[in-house]
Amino acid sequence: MYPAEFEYFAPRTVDEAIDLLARHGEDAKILAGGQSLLPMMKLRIAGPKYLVDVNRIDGLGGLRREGDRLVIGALCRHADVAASALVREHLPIMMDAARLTADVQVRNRGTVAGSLAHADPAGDWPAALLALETTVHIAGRGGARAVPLQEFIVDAYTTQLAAAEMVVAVSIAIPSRPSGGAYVKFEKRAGDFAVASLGVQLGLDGDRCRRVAVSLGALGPTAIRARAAEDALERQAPTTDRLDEAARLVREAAQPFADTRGSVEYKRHLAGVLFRRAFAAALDRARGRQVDIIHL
């Protein structure tokens, strides 16, 4: 199908851009990767009358460190981050989303920005970083702000933008070592939406674990941290009885929905046992050992 008929912009500053969706407020969209919005209207679920592409505006591109924190420009791809060697050695979370999201082709133009700004329930962005402490950096009329993951995705597809507003980065926190990470999906189909997903982010100090934390994708409308299996892992040695005590709490923690896919309790199940899968590759990491995530 074509989508159907509209105006298009290619500003050369974020400034710029800001004005276009000014004037033309909800009747515009950006255009990034445009993996989420070309294919919505090509189908008609999306008919925006203005298009703003923010493609040709310098400095929204890339990835670098400042201090301790990961900065990533909103025009920064899914493969920039999958070939990035600062993600692999600081945050190998971050490397298995981008190896497990869709296809090649996606992962070449699709970028982390406008998957947050999506706000997909089953997209991998948001469930593994929520597991890290995000910031959505955001540009508009009445300034820049920075606002937490956690807060900036409200409901599924569903995000604080405002219609005269863009995101221009996304910042990260370098956890301090020893820690590590690990995101895991299980799909139907390698690059097809996941069933289940699920972020593990843990710290150690010795055998216990310093901090941890849990967050859960396609279990509910939003991305959602698992805070009570988080607490009974928090400052606790990860014996198999806590883990066990933990999976059952993720179970609970998930909200999800019966479709196609699967029942509710079959992706309560799905929950639990990428919890273990994906806390036994972050516990691995956070000890120095390689542990690559595949397609399960």
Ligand SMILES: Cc1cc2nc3c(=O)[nH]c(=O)nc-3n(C[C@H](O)[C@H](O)[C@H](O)COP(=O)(O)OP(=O)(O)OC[C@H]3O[C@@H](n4cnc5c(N)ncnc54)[C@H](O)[C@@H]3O)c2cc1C
Second form
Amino acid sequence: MYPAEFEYFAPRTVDEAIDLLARHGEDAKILAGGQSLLPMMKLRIAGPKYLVDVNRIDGLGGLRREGDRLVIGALCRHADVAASALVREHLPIMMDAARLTADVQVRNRGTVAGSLAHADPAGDWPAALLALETTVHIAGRGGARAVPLQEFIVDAYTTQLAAAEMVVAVSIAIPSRPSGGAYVKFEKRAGDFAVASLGVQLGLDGDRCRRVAVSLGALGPTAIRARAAEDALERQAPTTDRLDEAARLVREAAQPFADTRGSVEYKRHLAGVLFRRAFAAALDRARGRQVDIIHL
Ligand SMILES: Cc1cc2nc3c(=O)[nH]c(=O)nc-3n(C[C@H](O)[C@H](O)[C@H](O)COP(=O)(O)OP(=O)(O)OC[C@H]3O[C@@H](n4cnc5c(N)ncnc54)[C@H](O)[C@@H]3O)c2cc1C
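Could the form predicted together with the named molecule be given as well, to go with the form predicted on its own?
Time for the whole complex; same chain goes first.
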């Protein structure tokens, strides 16, 4: 399979990339890791006439700590996150998401920013990062702007990026301790997209939950926060009864659609099961225990 013909550009600066995007409008697409765009071009689902390859722009790679935030450059690959000691120490939920995304080859090329810009309803990064305080940093002709992740993705495969804008970084608040998070995913085959996935990030105050965030992936047109379940647990001790009630509220928050991966009922059931697993792992981590999340 070959994509339709296109013109290729490799700008050296963000400004140059923005100029190219502005000049070619809707006919131009940014190329980052190419792990979503190129398959779509080969399948002729996407047919951009101009490709703006941002891989040669300096300063967009890697991840670093800036004060109380983790900053991920637009060219930071899934594999960079999986290998980061900073992430392992402060945001293990992101380690889970990086490890559970696709396979080694895709993880070595695909970017976190590209995943958010692509906004696949079953994408792992939109789901995992929605459980955190995540901001998307955007450059455009009119200057820079920063948008909370929950506003950035507006629908399936749709973000609020304008044609002449690009994501330059993603930043995440580093949670204060004691806190823990976990992201779990149910997939038909290891390395596949999620049938359903779920992230939990919580803070502890003694035996009680201080802050609880629950995010659902592949269970609606976009990743979703299960706010009622969060409210049921906040400032409460996570007893069996409360967790049962929270799991019920998570199932209620899910908006799954039936497809080849499963029925609505099946996916809704999975949401509750994954919530229990993610919550248990997040709580263990908040209490200082080492937990490894594996492909389910
Ligand atoms: C075999 C296979 C399995 C996969 N499995 C999974 C999986 O299990 N879970 C999962 O989440 N994903 C999976 N993916 C997708 C993968 O994670 C992609 O890497 C990711 O969705 C997109 O990142 P990218 O850098 O490759 O983006 P690209 O493919 O380069 O671009 C994707 C889209 O985002 C836009 N874009 C990219 N970067 C920017 C930017 N900085 N600013 C603005 N727009 C931008 C592009 O123009 C394009 O529209 C899989 C892909 C393959 C090929």
